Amino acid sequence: MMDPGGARRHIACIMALRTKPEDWISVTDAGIHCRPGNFYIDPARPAERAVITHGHGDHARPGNTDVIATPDTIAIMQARYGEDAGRRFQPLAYGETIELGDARLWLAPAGHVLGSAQVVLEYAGQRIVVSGDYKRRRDPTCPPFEPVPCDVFVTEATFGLPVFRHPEDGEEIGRLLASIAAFPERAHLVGVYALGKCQRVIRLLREAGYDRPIYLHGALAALCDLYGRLGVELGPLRAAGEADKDELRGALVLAPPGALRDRWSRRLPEPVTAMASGWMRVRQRARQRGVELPLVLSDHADWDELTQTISDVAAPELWVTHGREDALVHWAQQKGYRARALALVGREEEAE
């Protein structure tokens, strides 16, 4: 007689043979839906039950009823949205498993920003991993990406073209520090996204030995304070709006990209305008923004990281979401993977 555990495994094997991924995971106007668990991943509009990969606004929207995410992502959502962040929250640590309906769910680090996670789904003997946004290089503000072997890997492709090969972070930070040393009478104004990029640039500067105060646009202060409370040490920070012009000579000032050319920046002494983004690889984008010092620093995987990750997770089937889907799908098909593009609404280029 078969033992109960063996019987369950036998039934799971039969279900896996009969069940296709499309039978239980679907792409809707509201986002990726898991039928056996009745929840959405990063829904594009409010849902009864939402699993959130990270705190950026094109993934973590307000208005959901039940929110499942890492504790750090929940803290970020509450800081950004207040009471609209969600009605009820279930914090889920990396590797902690829960059952939702007939599906099993757990989260793995994505290496994108603090709290970012891949969503690992198991049902009918199959495993699907939804990457969310991710990168593979070291980030001193968050745990590194962990490849999870699976049957289907749902990957982003923001920089899914071979032209996007990001330089080493240390090289770009070194260029910024060299410019500060070369122009001690000028302020250096660096455009950074408020969540993730800002704090990562600060930590990279600290690791490179920059121990002077860093001045912040007011829109960046709250999340920097939150990172500090969550254990990410950022060193001395000051409000740029409270400093006089002489104090800002030779200083490093961080601001949202939209503030680089507005009235706020005119008070800075002869600013060297920089921006930290993977899109700074595209010279036309740098020129359009009036960026004098483009810094190629991205929180998304570049082409080599995307293809390496596909090899690492070894999923026979690949679903490609927002970004340059066609090139990555073609590469995967040439390598023998079953690959196709998904049409997800509401995803934006490296922005919030």
Contents of the next structure:
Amino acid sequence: MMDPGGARRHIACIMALRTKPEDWISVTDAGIHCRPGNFYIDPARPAERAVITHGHGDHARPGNTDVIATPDTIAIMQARYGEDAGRRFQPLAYGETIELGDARLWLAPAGHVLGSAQVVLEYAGQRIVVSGDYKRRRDPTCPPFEPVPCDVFVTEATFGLPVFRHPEDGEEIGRLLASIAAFPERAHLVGVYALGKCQRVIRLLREAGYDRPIYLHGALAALCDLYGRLGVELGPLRAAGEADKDELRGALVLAPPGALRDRWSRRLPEPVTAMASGWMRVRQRARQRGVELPLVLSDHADWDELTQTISDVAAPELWVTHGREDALVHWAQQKGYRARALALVGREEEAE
Amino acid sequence: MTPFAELLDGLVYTPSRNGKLRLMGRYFTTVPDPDRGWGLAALTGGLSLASAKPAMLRALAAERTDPVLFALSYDYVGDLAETCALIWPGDGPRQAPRLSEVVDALGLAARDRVPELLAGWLDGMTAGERWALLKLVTGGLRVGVSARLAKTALAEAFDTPLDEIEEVWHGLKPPYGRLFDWLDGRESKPDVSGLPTFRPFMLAHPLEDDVRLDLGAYQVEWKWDGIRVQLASVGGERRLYSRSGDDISATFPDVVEAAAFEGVLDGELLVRAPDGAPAPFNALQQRLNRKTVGRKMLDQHPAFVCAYDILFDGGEDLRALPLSSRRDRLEDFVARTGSERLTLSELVSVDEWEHLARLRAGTRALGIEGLMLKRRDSAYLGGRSKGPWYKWKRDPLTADVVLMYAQRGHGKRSSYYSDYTFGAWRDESLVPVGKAYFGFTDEELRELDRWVRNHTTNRFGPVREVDKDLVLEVAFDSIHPSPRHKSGVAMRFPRIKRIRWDKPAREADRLEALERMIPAQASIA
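Please give the other form, namely the form predicted together with its partner chain, since only the form predicted on its own has been shown so far.
Next comes the full complex, this chain leading.
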């Protein structure tokens, strides 16, 4: 009796014994490359075939030929890059599997921003998960991270030091609302990254009962519109540039971090400068930015989430891509994992 | 501990003076006794809980964390107390102690019990509370609040004149129960007679350029180039206070020991040059801001007080008397109790304004800051009331320098490049000689900001390096040798006088020209 399934499993088993993960996944200057599928994940320069984890600029770059990503990530790339977003798109829903060459690929939610995904790769009976950027706590703008058991887990480590423990979102939003109530004559200017952080902060405020219009710097408008079209309800939004100074007293204004201390902000009435970022946990970082109200709100896993995730996916081997990889590698080795740092170029230290 | 931690957090992040005053005012009016008194003591430097050394914090953290992870974290954070506060697991049930509990327990605890106490508290605290506790026990809050600003906050919060608070301040002790009883209106003002407390200084207004005073009504004195002090010796206790009301007795034991009298004097603190004459300010500066002072320093820079005025003679309060009477009492007082540590400020005798102007023009050569004109009939009133006293300072020095770097300002100025580092030529290159952030109008600030943005050649965080093309005329009170600066010179009170849009950078001053402005007898310790 033939048992093709059994035979396949048998062959896979033999291949797995012979094949090392490094044999089919490599890290090059251009990014993480999957040899049997001949594609790059989040390539640093234009590639023939690119799998994109999420829409942030240091992961999703313009100019790729074939782009594979979740439908939301593709929409975000098209909104940001227009014609340059890519030549052909293959939308892949979470959990939907495709074969690329000899490799199988599917995407799992990463909980980082709308559309963000982990890339699950299977070849020769092995499974490697490339996390992209992720977090574990609830985010009202995207589905939660799903741990996928695997042989090699490739993780980020943006906040890979035990000093980074993000507080509950509710506490931080509560502090912002308390400050708005305490200074009704001043505007509150909150620095947020345009993709993800901006919309999450708005959603968290809405959930906390803040139903007044929220004013936006022009650079934030397009992605907020897109989130709205993709089903993330953000409530009343206004262009800060069209409001006069008196209208902005007591108002909440969101702007990209670069605009916080720049000429743009001079139009605001005595602004209380806030910043929503995991870096705000460290005083000196907040003070360098001239922030008066630091809000520790991050779209990246904090130390506890990173270590929890490593335990959850139970991969015997851990590759750490970017961030404070030394500390996470050390921790993992102490716990008995095989762990090493990948020297991945092109990731922005500040971005989150 | 929770309200105190919230206060410190607010102070760290609030750049504006008014914002800080408001935060402190809220703390003083809402937090119960004795916690608010301990908080006040911590802010004014009167709480010495320095019970934990850095090594103790490291050891504590090492028990709870992996040493490699701690080292990497400390590298990143850069501040030991903050690293410990952030890395501490802190997963116990929330129950931060009150500030007064912390102070009491640490006051009673034997040194070897301190780590255990701290660990217990840290377990029940938030990261912000842990940071506040660790700052408190390692000493040095560094939240941008001077003792005087904290007292100002008290004055505003309780609608009480700052002078009155300063007057009772040094007669009271933490946790300041008597002070708050009085401020809350439950008790009368604390009686500090018989104590060597600080009495508010009478201050002078700058004399405007075209004003001529009736010299017959004024007493004229030199304005010496030291620091204004109050020397109080009451009931056998002696104190030396600075202009801001800080007790600087420990820094100047030579002056304090020599104050063998009963009374309170107002004068200028100076040090003597080897020839016995008052030394330039730079020499005094060697002795300022030291907690303790060594023998060598005392010998090299002996300090003395040049007395301007007398507030108390024995227990007798002379402040309501006219200056002319006080002057008689002062001359008599110094004749009785004076020494090489206590001299009398000589009067300048002039009857014509032109003569006075000539004397003023000669002050720089004498190492004197200018002239003082005080109405002979003036009572000694704390604060700066306009009319009775004027200061007529020597003209500042000026130099044409080249803008080298610009840095963003703080608070309202945070979107402007408003802090300017400028240099003078040495050979073919520029060396920084000073930094200024005032002296210009709002319109000039906008122009400078625009110029900086359009001429940036390099960025270092908040600092921009600019084209070496813009000449600034800076004014400064004096210039001194300084081994800490690359140029070897340091300016006092530099400010931007004019922007020389017209002047080519290569025609700006050379370092040698600045060096020639250093007072002749200036020497570095």
